[in-house]
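Only one chain is shown below, in C-alpha cells, and it's the form predicted on its own.
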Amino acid sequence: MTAPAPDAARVAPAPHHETDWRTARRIARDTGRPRPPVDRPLRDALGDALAAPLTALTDLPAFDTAAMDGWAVAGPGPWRRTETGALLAGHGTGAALADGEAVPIATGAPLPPGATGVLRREHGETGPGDAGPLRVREPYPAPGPGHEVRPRGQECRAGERLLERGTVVGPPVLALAAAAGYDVLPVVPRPRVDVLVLGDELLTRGLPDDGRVRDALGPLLPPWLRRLGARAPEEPRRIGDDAEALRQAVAHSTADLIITTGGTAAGPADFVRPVLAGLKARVLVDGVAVRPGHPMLLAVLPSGRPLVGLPGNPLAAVSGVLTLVEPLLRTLTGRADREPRSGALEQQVPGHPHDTRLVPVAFRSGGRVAPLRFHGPAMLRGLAEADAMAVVPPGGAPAGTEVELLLTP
C-alpha cells in the first residue's frame, strides 16, 4: 500500500451529523448549475436535453396530404377521371379538380385543389379495361369530406409548444423535431464525469484471491451515469490507496463533476475525507441518515466543480448514486425530476432504529413490490433483478404499507 500524503495523512475525520436523505437530495440538486445552453445539428444532439421548449415551426402536416393510395375525389361519385398523371408526394398539389372528377394519388402526397376526399385504392373500380368512370366498389362506403386525408395542422399549428425545457433528446424527438422544421435544436450538452475508483484490493479480471475482490462498480457506473445524462469513460480511473495520487486526480480534474468510489469512511485507508480537507473543498453533505450508504459525502472544490464520494460497497454506492448523483446531474444536464412513484409493499419489511432503509424491489402487478433477499450492502443479487429501491422509514414498514420508490437507472 502506498503510503498518505503528509498533508492528508494529518486531517483527521471531523465528527459530524449524517444529514436526512431527503435534505441530502435538495442539497445536491440545487449544488452546481446548468451548463450553458448550445445549438447542436439534429445529429448532434441525441442524448442532451431540450434547453427550451421546442415549438413547431410550421403546421403538421404542412399541408393536406393523402392518407392513403387511391383517387382524389371532388364531389360524390361516380367520378370521371382526368387526364393528367398521378399525383405523388414531393410533386406539388397538381390541378386542380371540379366537382365529379377523381385523379390518382400516392399516400403523402398533397391534395389538389377541390378535392373533398380520397377513395382507397382496394375501395374503387371502374368499368372494363380500366375505362369509364369511377365508382365505389361494394360494400364500402363513399368516400365522405375529408376521408382518408390528413388534414393540415392536424398534430399541431405552427407555434405550438411540443416538448418542455429539459425534454431528453432520444431518436423520437429528433424525428419530431425535424418533421417541426428543426436544423439545430437548443440543448444543455451532457456534463463530462470522473470516475475515480479506490481500493488496493480491487481486480479487474480473473477469481478473488488472496484478500482481492472484483472490482464491481467500474462496470457498473459509467453506463448508470450516461443513462442519467453524463458523459462518463468507457473505463473509470482506478488508483487504489493511495492519497497523493487521489488528490493529484482530484485537484487536475476538468471534468463537470468527479465521482470517487470507496475511502469515505473513517478507516486507515479511507483519504477521501482528508484529502477534501487538504484541497479545501467545501463539504455540503458529510454522511447521510440512510442504509446502506450512509458514508456516502458531497463536496464543492474551490473551482466550483462537485465532488460525490460513494462507499466502496456496491448497494452502499447505489444508494450514494440514487441520494446524490442523480439529482446532482439533473441540474447539471437541466433534466426535469422523474414524476414520484410508490408502491405497496408485498411483505412485511425490517427497518434501521434510526436511519432510513433502501432496499431493492422488485414490481408486481396491482402496484405492488416484492422486497428482494439479497440486499446487503455489499450484495448485487438483489439489485441486478431490482426495478427501484424501496424508502422504508425507520422502524420498518409492514406488508401492505405504501412506500416511496426510487428507480434504477
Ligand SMILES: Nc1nc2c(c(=O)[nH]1)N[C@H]1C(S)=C(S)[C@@H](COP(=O)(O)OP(=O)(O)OC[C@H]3O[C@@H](n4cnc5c(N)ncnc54)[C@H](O)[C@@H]3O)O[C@H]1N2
The other form holds:
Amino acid sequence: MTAPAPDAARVAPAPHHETDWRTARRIARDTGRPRPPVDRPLRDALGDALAAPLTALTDLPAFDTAAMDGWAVAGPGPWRRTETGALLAGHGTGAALADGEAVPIATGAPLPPGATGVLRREHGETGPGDAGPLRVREPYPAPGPGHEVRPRGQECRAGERLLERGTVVGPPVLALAAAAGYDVLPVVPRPRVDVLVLGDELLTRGLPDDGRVRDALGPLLPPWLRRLGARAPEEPRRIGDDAEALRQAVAHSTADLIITTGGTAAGPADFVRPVLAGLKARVLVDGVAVRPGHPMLLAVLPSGRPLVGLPGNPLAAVSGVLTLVEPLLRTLTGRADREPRSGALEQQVPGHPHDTRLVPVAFRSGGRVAPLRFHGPAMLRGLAEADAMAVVPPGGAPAGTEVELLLTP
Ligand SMILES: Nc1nc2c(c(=O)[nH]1)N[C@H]1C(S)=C(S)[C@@H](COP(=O)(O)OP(=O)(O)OC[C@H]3O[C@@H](n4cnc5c(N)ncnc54)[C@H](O)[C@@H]3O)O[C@H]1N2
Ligand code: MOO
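Having looked at the form predicted on its own, could you now put up the form predicted together with the ligand?
What follows is the whole complex; the chain from before opens it.
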C-alpha cells in the first residue's frame, strides 16, 4: 500500500473517534487497579503511596519533655539543687523532685516526676562559685507551670490519624512515621511499566543523519514515569517498525502497564491499532480532542493489562503522558489526587476550534504563567524550559485567564 498524498492526508477524516480531553482523563483514572498492599521497611518505602491511613502508634511527645537545656524545677524559686546528676535525653526519667528542688536537665530529657517547669540555663544563676541556690536571673520571668515543657501528646495522641491513604512517602513522611513508632509501612507496590519505542528512524547516539533522528522519548519517559511512582526500565525496548515484534512484545509483557511510542497515526508503518485489534484489545480511548497528541489511545488487553499508545511526535507524546498515563498511574500507584493547580496567562493564547490545547508555560511572579515559544508537536525547546503545561480550552484564552496547569518534571 502506498502512503496517501500529503493533500489527501490533510483533508482525510481521522481514523479514530476522538474522546473529549477531560473525559479521556477520567476514563484513564478509572482504568486498572492497584496491586494488593504490602508492608515495607521504612527505608524501602520512599516514593510509594500509603495503602492505609497513618495513625500514631504512640502519643507524641511520648512523655513530658524539657524543651530547653537548663533546670527542671518544682514550684516557685529559689530552688535547692539536688545531689543527683544532670538528666540527659535517652537516660530514663530522673528521681522525683520535691517542692523547691531543681535538677539540671537537657533538651529532650523526660521531665522528672514533681517538676512543674524548666528554667533555661541562660535565665538562671547559682550565686558566687556556683555554690548558692538557683534563682531566676533578672529580668527573666519565673518559670510557671509547664514553662519550656513539651507536654506528652502535644502533637498527637496514640490512634490519631496523621496522614491519609494515598499520601506519597517522601522524606518527611518517613520521619513522621519513624517518630510515630513505625518500622514498616503498608504501601501500594509500584506498578511496573514496559516502554516500547517504535520507529526505524530512531538513533540512540550521535547526530541526525540520512533521514534518521535521535530518539527523544527513550531518555524522557523512564525518569518521568518514575516520578509518577512507577518502576520503569533504564532503557526502553526498541521495536523498530516491525508489527510482529510489537505484537510479540505486547502479548508477552508481564508489566502492569505497557506504553508504546509512535505508530499511532495513519501512515503505512502505523500499526499500533492493527496490532491491538489482532490481540483483541478493548480500546477505551481512540484518539483525544487535544492538541498536540490527538492520535493517542488507551486500550485494555484481554489479560486486563492497560496499554497507552503515545504519538511519536515528542510534545504529542508528552500530551499523552499528561492526559492518559498520569491519571492511569495515579490509580495503579494508589496515589491520592492532587489539588488542581492554576495560573493566570500573561498573554493571550490562541485556541483550536474544537480541541483542548496543552501549551508549555513558565511560572512568573504573582501567580502568572508565560506561554513559551517552540510548542509545535515535534518540538522540545518549549517543554525543556517549562514548569507546566497550561490547559487552554477550545477557542483559546485571553490574557489574564486563569488556566489549569499540569506540572512537568
Ligand atoms: N494522515 C495523518 N497523518 C498524521 C496524523 C493524522 O491524523 N493523519 N496525525 C499527525 C499527528 S497529530 C501526529 S502527533 C503524528 C503521530 O504519529 P505517530 O504516532 O504515528 O508517530 P510516527 O509516525 O511514528 O512519528 C511521528 C514523528 O515523530 C517522530 N518520532 C517518533 N518517535 C520518536 C522518538 N522516540 N523520538 C523522537 N522523535 C520521534 C518521527 O520521526 C516522526 O517525525 O502523526 C501525524 N500524522
Ligand atoms: O499530536 Mo500531533 O500534531 O497533534 O503532534
